[in-house]
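Form predicted alone, single chain, as structure tokens, below.
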Amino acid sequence: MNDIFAFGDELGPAKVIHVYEPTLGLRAVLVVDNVARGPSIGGLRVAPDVSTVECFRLARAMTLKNSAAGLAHGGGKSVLYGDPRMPREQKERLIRAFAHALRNEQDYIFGPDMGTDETCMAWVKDEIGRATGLPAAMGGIPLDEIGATGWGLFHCAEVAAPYCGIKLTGARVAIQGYGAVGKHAARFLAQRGAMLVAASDSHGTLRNPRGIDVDKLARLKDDGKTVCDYPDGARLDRDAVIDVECEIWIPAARPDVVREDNVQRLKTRLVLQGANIPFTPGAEKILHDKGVIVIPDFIANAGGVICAAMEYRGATERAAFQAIEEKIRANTEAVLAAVKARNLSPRAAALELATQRVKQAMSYRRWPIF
């Protein structure tokens, strides 16, 4: 279905903005989804399939992630299309164009995302003035480089993994898409005592039953190499990380990843969702009914725009990592709890408490819709 308003509702969107410049072979798109909270945030992706559709989900998944954090900003996101890894002055070029086309859409801020990074957003806010995950010597923190979505992540299995009867000591941990988000979760779950045990990106898949040495991998990526360059383990296709047995399994990569058509093929206890939206509904409506528990996306990756909008208002990377913490943990224990006394499921109930918050906050409003 191409017609985003098909999937509008009384949250929003407030607006959907197509920006188009042949001569720069610019096409891109912004979806401000809500902005009762305050001016939305969320990140720029760039990638050659991204869509309409796409973006509004993603900005859907902002607002829910941002009220549920207990963030003053709404939901939006932007996506551009084209290959993440084009040359550095056409990305500077198109990126530049789109900031520019967007100067006077005070709703919603940049951020980074996919295909993007603080250098990205560097140029963004020389553009404009409004963008975070800026570079260090702007004022910025390097939610990236620190780890912060993954911060957010090891928290959240700190909460959740009782719940789950799993002890993070000596706990398999698989990860799809070892990146930004998926190196650091696997840093700071190996420091409490987790093994990983497989790890896949756009290359493929390795898997090592008797655990994969996070730092290795991690300086083996920085090096511009692949998961299937570490020397000890099996290379598997990319998609063979579904087939990895674990107790924990995170998505840290592309939307809808896990379908219908592949979900049973999951062997694990614990899903956290690095990733934004990367089950589809009625993947994770299986997994539920077979008792796995799934931790939202809003819920459990937040971590990045916690740092996000707290840079934003100039606050240091120790006050954001005591924040990511402390709002991570309170929002998976109130969704686990909600599940356990009501027999919710963990996505019904964390969409239980993000709409309570954004309704509240549209009541305030002279045009309370949006």
Ligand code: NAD
Contents of the next structure:
Amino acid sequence: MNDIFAFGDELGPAKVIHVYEPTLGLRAVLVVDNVARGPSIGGLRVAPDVSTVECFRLARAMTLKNSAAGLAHGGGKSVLYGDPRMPREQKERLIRAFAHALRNEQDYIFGPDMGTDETCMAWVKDEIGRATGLPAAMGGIPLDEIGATGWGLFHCAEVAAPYCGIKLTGARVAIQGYGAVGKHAARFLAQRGAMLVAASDSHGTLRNPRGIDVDKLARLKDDGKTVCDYPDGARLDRDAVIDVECEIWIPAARPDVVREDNVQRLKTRLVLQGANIPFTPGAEKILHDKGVIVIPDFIANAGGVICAAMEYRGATERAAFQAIEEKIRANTEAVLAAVKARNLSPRAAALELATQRVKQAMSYRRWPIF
Ligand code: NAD
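What would you give as the form predicted together with the ligand, now that the form predicted alone is on the page?
Following is the full complex, with the preceding chain placed first.
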């Protein structure tokens, strides 16, 4: 990774910009990985422990996600060092100063990520005019509220189910992380007849093999409670969700939650990666060898960025949902068809598809290399 970062590979990174403003205490980095498909879109992450390498890994993930989704955007990401819960005035000052420093960086469009939200994007928009994930009052589509990523995960499940020999009606679903992504995926799947049998959050796991009312659980979470406050079912420790037998398992929380040392605990047929990089490559390989289908993050969870790109062009919420449905269904089908025909892992097939699309775009550049 350090080598790629230092010297670049066939895709990027195109630019790495360090921003430092000692009088404000601003330290931040922008990585624009690849812009062959258009200006890069990617979130601004605020955390005390971010790094340039992390920024590059996330920017590359956006290159793959945006190209797989057929968006007219490349991949980029920015990180700002700091506690995301710092006082609002300080956060606004730092974010505005960072945006201002990048005011001429037309190759990058800001979006929200961990530690930033629609208010932060409104500050960026006000400062330089280039941001997605805006408040509705500024023409934004509230993608977490409407469940853009969950909608994509649902379509991914519909397409993948026959490849794993399962039916969505009656399928048992377990979700790690009942937040913006997890709860909406649960809602759309339940509407199609699937049954939520377990859900977790940072406090614990709730398990009920007879089924959990997805809306009741979401209301409880919205009221600031935890899944363990749900009245009906067993309350287990946080990672017990990994052991729950089900047909569909959805990680929607943190990176690297399933690794070589705990992957054997999963008892499922299909995994839809709602979170970014939730499994290690070794764990994915073990599951592939066992015949479990794992739809990779940059295919399965692209609903959010598709919605953001549509918002940037002034599209309606309805049009955004339609685009998510079409793009995620087509990509899931393409990946699984390649898996079946050539016995590739879903990640290898998805990487091939996304990289090919970036290279095609690069072939039209002034100095084509492919
Ligand atoms: P969120 O903060 O709304 O929800 C995350 C949930 O996970 C919370 O309920 C939290 O309590 C729980 N959680 C945290 N650590 C956990 C752990 N170790 N075990 C179990 N639960 C845990 O966040 P979100 O927007 O739903 O995002 C979830 C993941 O999906 C993140 O990795 C994010 O990067 C990724 N993602 C989000 C979107 C989007 O549209 N929001 C799009 C693509 C990818």
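Heads up, when I say rigid core I mean the largest set of C-alphas that superpose within 1.5 Å between the two forms. If you're wondering where the values come from, they're calculated on a predicted model, not measured in any experiment. Numbering follows the first chain given and starts at 1.
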(request) Answer yes if the Cα of Y108 shifts by 2 angstroms or more between the two forms on a rigid-core superposition, and no otherwise. (result) yes
(request) Look at R45 and decide if its Cα position differs by 2 Å or more between the two forms after superposing on the rigid core. (result) yes
(message) After superposing the rigid core, is the C-alpha displacement of I128 2 Å or more between the two forms?
(response) yes
